Amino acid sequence: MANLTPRINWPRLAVLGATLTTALVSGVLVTAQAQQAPPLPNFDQVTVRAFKIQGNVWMLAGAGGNVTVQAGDDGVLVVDTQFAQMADKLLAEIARISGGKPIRYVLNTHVHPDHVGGNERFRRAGRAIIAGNVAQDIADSGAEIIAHENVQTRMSRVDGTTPAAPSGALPTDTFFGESTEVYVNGEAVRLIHQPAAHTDGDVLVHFRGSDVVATGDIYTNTGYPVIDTARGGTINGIIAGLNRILDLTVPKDKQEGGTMVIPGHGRIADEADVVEYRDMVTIIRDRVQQMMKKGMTLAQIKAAGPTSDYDGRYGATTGFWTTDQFVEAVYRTLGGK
């Protein structure tokens, strides 16, 4: 597939097409409020489309967090797995671009099920870079999984939020610091943790030669920020994921292109899609702390409709994360009762 003309032209993709944007982020309790998880599509009916960004980065979407990809000579790289019902589906399109070359890795950019569901799977499909004497005693191992070990430790269950997951999906490595890096493919990527923005175990992935970041949910532009409090999600680590985005991104002649931004959610983007929505993040985020210096309370703040301005592009009053959810979060995460 050739590869993408500037941003005016690409299709406005949402995870599955416009009908499903607010109903695939993901199933989990992100605020006080009591909220049922967001039904599941039929997959059966979901075709998986795959989108050539630059260098050696393509992008999947289909049901679930978008789909990142990077192959070459060394194999297949693939950040985010989807759900797991997606796992065949995405395997097929991924040998398609990638000419059948093993999967070597997976990165997961959070502990969200649409987009580690298909981890076991993919494990399975895959075959890790190994040598040595062990080569021949791990040679069935699978695809190596990385991710940050606070992704591991909630798939655990250690802190009674999520749903156990099956030992084979489990990341095989993790990282505690800042950062951790692979090169593949004759690339750099570097995964780059980002504390307390859209949960606790973020991580945006940076292919260094391709020029293309992979944000997982710290950045969507399909609504607002999704804010999962229950497992460390705040406002100001949101901004501050943002704001690091845009460190590694540089813009092509008049903002259009350049480095480009693969979503957790939503269309692909660049520089100046990534600051815009920054702008809003924070613009809000600064309204309802000032609401809050004069004390008024969740309900009046929520009345007074500091996201009205820009609710007909990222608002919803129905669905599994809405406005006034969103209100909320950003409320009690800086610090209201």
The other form holds:
Amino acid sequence: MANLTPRINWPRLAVLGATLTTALVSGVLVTAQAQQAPPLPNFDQVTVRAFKIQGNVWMLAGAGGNVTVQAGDDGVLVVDTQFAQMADKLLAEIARISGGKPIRYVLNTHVHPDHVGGNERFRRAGRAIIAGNVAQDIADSGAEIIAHENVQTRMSRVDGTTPAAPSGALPTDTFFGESTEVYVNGEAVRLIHQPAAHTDGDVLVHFRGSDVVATGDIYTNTGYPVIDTARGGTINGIIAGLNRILDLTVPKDKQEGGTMVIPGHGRIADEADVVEYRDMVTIIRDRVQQMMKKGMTLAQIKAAGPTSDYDGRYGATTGFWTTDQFVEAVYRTLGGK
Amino acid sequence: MQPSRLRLAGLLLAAGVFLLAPGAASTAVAQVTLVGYWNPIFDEDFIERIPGPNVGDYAGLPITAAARKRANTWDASLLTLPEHQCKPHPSTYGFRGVGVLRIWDERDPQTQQLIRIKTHIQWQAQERDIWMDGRPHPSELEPHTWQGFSTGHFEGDVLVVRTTHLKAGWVRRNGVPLSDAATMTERFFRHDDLLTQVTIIEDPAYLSEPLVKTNGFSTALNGTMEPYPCRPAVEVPREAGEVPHHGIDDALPTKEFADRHKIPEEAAAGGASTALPEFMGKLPSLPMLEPIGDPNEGFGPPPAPPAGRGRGAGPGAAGTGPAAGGARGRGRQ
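Shown: the form predicted on its own; wanted: the form predicted in complex with the partner chain:
Once more the chain from above appears, this time first in line as the rest of the complex follows.
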């Protein structure tokens, strides 16, 4: 049996990581600004809400990123695991949805602790489908965790900002290149890597039979996109990712329904919602780029208000990801000094 | 006791028993019905609704500066993108558009309790449910739709409807936006063959005060409804991911509109004050723009846009799509 004993107190670390991740996103990114760590939720008071999307797929909302669950006769596939403190509640809801089927796969959309914090607990609760002369040992070690290789690299790295994750939380199976796939519960599930978007390890998860896309934080509808420049995120990668989502989605009729979209954070969406968001992000990128071509400084660009017509819906003046930080991330990743 | 009094007492008793019967209240009490086919009446805001609004005309709308900026940078060419072509009007606008309106209701087959009122407007097949069975509005995490989630109840003969879960839309077909945080309250009044709908729209992102509009309909005794299929197509070759829009600096549509129609820019720019009758008295004292176009040009046909600029009402704003109640197309109506 694999040694899953944490070298450090990972659950506590995950909470810290939740604070740190967002702080890191902004802290590394915008060093000149005073950083404000997001307040941690009181996990005892958080309840998990389950939403049936369509086909085999559900969305679970609690604290942290949305969790996608695909359940069927083969078992359960989970996309992202929120915070470690949410694991028991999430697992209880997954057991209810699936009728107690074991978790076979955990897929990670990216490295942030509000999406991978429960990895270790989920893995232990699951059981992989394995054959061979060491099958029992491997199966007993839990579910498979699949992610882009950059997720594993970053979770393993001690870089002075994020502690390394314990082995039990790490992806057990990584990929490089454009995509990888699994076939489970009667449908193909594709993991599509989107380079340099929210981070450098993002994947979109496309459930081809259920017709659902789980986007991770490439698409959220709660605010401006978070661009973790310290981990390879860029504005153009975000826009490319949003357009990739639109390549995958097909509305049922009158630009509504059809392929459903589970965002990294926020409400259930469809293509039209992603179009609205893609348009907004693209227009702001174009404006900042135009201002840069005119030789405007970052301060001048911020003062010109390239986002002001969208701030009422997506902006923030306080918290871990402010409008200023977003504009700065756009500016920096377009080559601004 | 006289026999006639006995009969009267019996009738009253029977009526009392009937009204006390479970489930009888909502089916027995006479209530106006909205069921039928209705033709829109375009007398109100005709120019805005049929020829289509001018680009840059936001007069009478209680919009925020953010809404004005978005509208000023909006490019009608956006509607040529395949992913924009088949969008229907959201319910916050659809009753202002063209096309026959059909209203019908669905009742429980056993109890005849009213479950929902359904509406269908021909253009882009806008179909809507107004739930009348007391169900709550869904979680904030549930999907938003073009028509939103609506619940209703009768206050006397007036149908009152509350709508949430709307997709981001528009309040005027020249780029004035409405966010997906908007909500709407409606009141439907029927007077014989006329139906009046009052909409009260609130949007924390783009409206500084509620936007109140009314729409009229008349009964269509020979009502018909055609289907409205829509399949997008590439109309303009573009680089992948290109989103048409105007820059902040070259956003002059309000000035152009004000100049063309010889009205103060402050009036053209809209805002809550421009929606009030008192604003008419203020008009003579407002400064006029220095002419930026042909000074002899008045309310005649608009000039061709400058070459290469591409601004114009476009298929959406100008309503160059199908005619009311007739053919199909992708133009905003």
